[in-house]
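Shown here is one chain on its own, the form predicted alone, set out as structure tokens.
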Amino acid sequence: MSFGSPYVTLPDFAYHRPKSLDEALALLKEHGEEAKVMGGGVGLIAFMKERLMSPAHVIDVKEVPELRQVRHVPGKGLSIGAAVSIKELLEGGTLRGYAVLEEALARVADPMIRSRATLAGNLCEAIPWVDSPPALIALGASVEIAGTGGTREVPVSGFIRGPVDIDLNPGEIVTGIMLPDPKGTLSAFEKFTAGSEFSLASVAVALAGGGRKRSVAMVYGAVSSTPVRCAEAEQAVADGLTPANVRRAADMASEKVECVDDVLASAAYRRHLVKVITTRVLRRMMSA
């Protein structure tokens, strides 16, 4: 990811590799506000060659044992550590009945970003064009955090706060990404670019349960400066996927979500973007 940036180089910093969680707090307590946790780096090198951010120490987290690990946790899900690349959740089956997220992966940058990236770290940079946030949200993940003062737990939807901006307090760091047991969900993600990796539009689609029951989440990314959740076109398909239902909620979602000008699109185009990808998702998801 890059901007254009002048520099080729990095400024100078102190590098850290902790062994452990504790050291790794440790070293965020001691450092302070002069401190970055980098897990894979990519948006953290991308920002300090763009002078974005200049800390004076990066602390490397991926050999903290505990950020490395991915696991089922009984009655509540699938937990991702923190230093846990894409490219090995989308390895094995490791995500199987998590079609939404990913999808949304698979689409990330290029191979070679892709072995680099955590998820994590994905979802860290905040920045309104990733795919992963939208999926995260859908699919009604939380992000784990420690401290030296213990440990706390935000669902996703609330640690984005705005465009690189979220809920995590100094001396904290970011340890995985709680997914909860998929049970049956019917779940996928679709989005338009213009020819690069970033989004101009996204949705990200989960459906749970059946008949009354059944539970519907539509996020769309990419159109405002933070995830959007779209309540009338998830009523629109909430009683089934029908080309009736199909056409109101991507008329709803069109008329209701809230688009934004940008460098990169119009908040009228974006607006046809939200119908059309809406429309694609929800009709490929009718005949899965």
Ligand SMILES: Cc1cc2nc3c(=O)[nH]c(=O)nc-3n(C[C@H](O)[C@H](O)[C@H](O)COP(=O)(O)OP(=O)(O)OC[C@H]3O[C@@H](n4cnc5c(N)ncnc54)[C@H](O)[C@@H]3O)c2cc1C
The other form holds:
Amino acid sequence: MSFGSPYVTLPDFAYHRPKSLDEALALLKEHGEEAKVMGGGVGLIAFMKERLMSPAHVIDVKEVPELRQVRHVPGKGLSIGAAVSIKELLEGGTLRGYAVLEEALARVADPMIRSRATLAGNLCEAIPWVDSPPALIALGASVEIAGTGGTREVPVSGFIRGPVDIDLNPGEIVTGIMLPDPKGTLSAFEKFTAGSEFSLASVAVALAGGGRKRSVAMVYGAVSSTPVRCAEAEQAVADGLTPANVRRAADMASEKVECVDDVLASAAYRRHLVKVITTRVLRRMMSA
Amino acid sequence: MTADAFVGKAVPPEDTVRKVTGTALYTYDWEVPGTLYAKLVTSTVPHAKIVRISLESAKAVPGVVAVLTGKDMPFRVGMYAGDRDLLAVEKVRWAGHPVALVVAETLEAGERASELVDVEYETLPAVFDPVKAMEADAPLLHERMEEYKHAPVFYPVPGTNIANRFRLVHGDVEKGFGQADELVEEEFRISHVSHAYLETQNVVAQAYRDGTYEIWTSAQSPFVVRQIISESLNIPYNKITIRVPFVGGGFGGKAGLQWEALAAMASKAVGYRPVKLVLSRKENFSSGASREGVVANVKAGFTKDGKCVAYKVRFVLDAGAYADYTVNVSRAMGYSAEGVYEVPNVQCESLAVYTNKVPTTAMRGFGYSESNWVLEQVFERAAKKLGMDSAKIRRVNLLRPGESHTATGEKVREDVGDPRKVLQTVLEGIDWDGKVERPSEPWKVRARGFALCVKGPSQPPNASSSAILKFNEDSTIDLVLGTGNFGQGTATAISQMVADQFGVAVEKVRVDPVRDTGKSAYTWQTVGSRGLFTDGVATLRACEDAKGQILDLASQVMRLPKSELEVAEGAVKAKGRPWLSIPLRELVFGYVYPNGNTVGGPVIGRGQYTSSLNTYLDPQTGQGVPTIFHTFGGTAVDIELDLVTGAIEVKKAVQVFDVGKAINPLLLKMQLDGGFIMGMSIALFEKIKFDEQGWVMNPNFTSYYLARMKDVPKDFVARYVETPQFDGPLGARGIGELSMISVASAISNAVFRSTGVKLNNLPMSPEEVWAAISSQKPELLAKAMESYGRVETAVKARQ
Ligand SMILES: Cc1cc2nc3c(=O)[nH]c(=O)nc-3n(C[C@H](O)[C@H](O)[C@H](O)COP(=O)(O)OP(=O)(O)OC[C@H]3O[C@@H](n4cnc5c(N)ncnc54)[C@H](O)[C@@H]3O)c2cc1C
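Form predicted in complex with the named molecule, following the form predicted alone:
Below: every chain and molecule of the assembly, starting with the one above.
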């Protein structure tokens, strides 16, 4: 036995390329825990090489028409099919009104990876430093899930249960991500990287409504094992983006957001970065 | 073609077409019928006795041919320290140490079986800090060090973890400190870094029943691979053939022995079938060798007028579990302590120390980068203390060719290069006296800094090179070299010289891309920026030899004395009467008279180079002549430091080197640009991180950061000075490694000059810089945060 995984090859698996959602669901039902859904495969294939996952069946959903759509659902919002690539989402103003998500996705990895990777894959990967979950949580997005028993919809905040741990049962598939109507939402994203594209700390902010009914979401990514909201910072800017409030929010976030030490950065540095990116994102929003 | 048609011209590297069309073949491409695949099983603990290794379940995996352990090949191998094993014997010395090798029909079977090899360990106390490893009660890694075959210039201390102790004493430092007005005393640290070559270490080996071995390997120096295997395994040199096809980068990390002996022994053990071993990136990080870490303690004394009168330094190298090559790095770090300066009193101790971490080896810069990180910052700190300009303090101390002596007591020759002109060109390149640009944001600092450097190849005095020049029937030339080609373009530069020697087009000169110990001309190693110099001189001598043969024949045919003939424009011509000429084509395969009578035959020129100037260094004082040339150079940078995040952005880079003669300005520029980027990546990002058991925590390029395209400065100035060296090839000196040596120091100096913040630890990652600012100048950070948070300075949001 060696340290970690000795593998560079892929484990044996059967490859399926269903042409409809029903076909995909049938395959999932048949293979249960043995199956994994594949979007872009950017994460899945790497995990399989490392034997972090060894599905006997890989179900590639890139040709499932139902998952290839981006639809406006009146009264609800924008539903993004699970097999739509990040690059496709960034084209043609699809994400107009959802600046925080657009900015987060625009900074995922590099153009090559963005043209393969999907938003659903990025979310389902649920590794602590991916960029879309904080943005989705800030927007109040939910995950559309289909299984043999029917469909269900869960908020992204509940969907991510822990690092690499999501609320998805064997036999289920994420069909899409629902972004609620953005009306009047002002939002923005910031991340700090050093060397590679992966965030050492990121923040997603969404301000909805005005006056007394204003709601604020400030979600931090990459600083902890899952995305974390900071109620104290949200409180600090609840009555408006003023210089004093921004400063208070940055101080609160830096004090309250729990940060971890890991191979990429120390907790102390992350706490400092939280202050920096909070200041930066709110300052940008002030002048918007 | 005229005699200067190619030398000095920007000829593209000869391997470009094959590389860009994907037709260049690498070791990995060697798929010999019947090949078996090998997989390492590595230690999970940093230091332990091997109690028992159970192989049964691994052997039972279908497709597994053999599972080998150290007992099957109990050899001790190496070149300088002779301290390595092929697979762990009796004990493991780091987490990642290969303990067994699975050999299987497929890689998949090998991988699966590797998980089933069960090793029982009896844990031993481990040591990870090189300074602690020198303490009297530290756990010992190599109990039988006295039995190792050390090369004569190394001084291990058996009974300790010290693999080599280099000492240099020049003048009397204590006396020097007595004369000093200002002292600079600091501790510097350097992290382990990876060579990060694109092609990981890999090898294909075949043992034959007739007692011979053929090995394909991604290596820099085929002859030294053969030497180590032959000497360590007691196999005659001519029974081993090492073949090196295209190599995807080396940077020193493929300079010595890698896995060649292991694969060869495995091939023999499995019944003479070819065995292929390819390391994954993770294995390359955790079981291969990297650049050592360093802890340096320095004290330097300066007089009021800037003269450095005493320099005392101790380098402790964190050499890891095996230091076969690193003992030589410690030696080079020691004797290069004084860099480009003349200091009358120097005392240096440089210790390569074993720890329970990954083994270490040579890397581009080879000790000089590390000593430069200390020295050039000491000078910057002294300048500030003395209130003196950074350029002035250097001018005061610079070596003076023809007059000065280096710290090893070597008289600096007149033709060694022009350090003053280098300094001047560096300063001009960065517009040193001009106004520094305003930072792009109020919380950022714009600054300039520079550092100088010098280096020569760290080779034994008898290191030699040779070249063979063979004419073909059509008078094209096959030049046979041994110097490796892993991206430098040495063969191209040398071909240009050959072309001009005969007045033919450079396309007429070919160097085979494969280096082969059975076919190539001998060269000691491809390291230390020596290839162009040593193999270039050997080649020019081979040209002279061939020309002599051609002129002998022409003299006979033309009935003119040799002295009246010359080789020019692809022909032999009578001097002053160029109409009397015979094309080379009619001479190089023998001259045929009209009646068919033939004189002469195929022309083969040969040449060799061995320096007659080098000596061993005195064991007590380090005095002597260690290198065959000194290339002087320097780097200047214009940076922007973000005080808020600690991130440093290089806006402009200036690289200046006295190369003697720029044989190929294009290749030279590529070395200067590439070296800067590598140096900058190591300066700003790169660090192998270890956990408390010595495990490499970031064995991949998502968590081991490398500079990306976006980090490369937009403004890049590469200049060269040409002070010819009388014994260099057409006056040239080596450059390959040089171009990264002073990069980190230049960046750190820029930060220090502008902010007073000392960055003593490499890398200067944003976190490291932020930590330095917040501990040394909290008021600076507070002020920056203040302006960062001010609304008036807000950047416009995206609409
Ligand atoms: C070099 C590099 C740099 C990167 N940089 C960044 C970065 O800067 N920011 C960032 O956020 N990420 C980054 N990533 C991560 C990358 O963005 C993700 O790996 C990618 O988004 C995953 O998407 P995918 O479609 O390829 O997912 P896949 O690899 O196909 O799937 C990932 C996981 O999600 C599951 N899954 C996928 N689709 C579904 C579905 N419809 N239903 C149920 N489960 C599903 C899979 O089973 C798998 O477990 C980087 C990756 C690399 C290799």
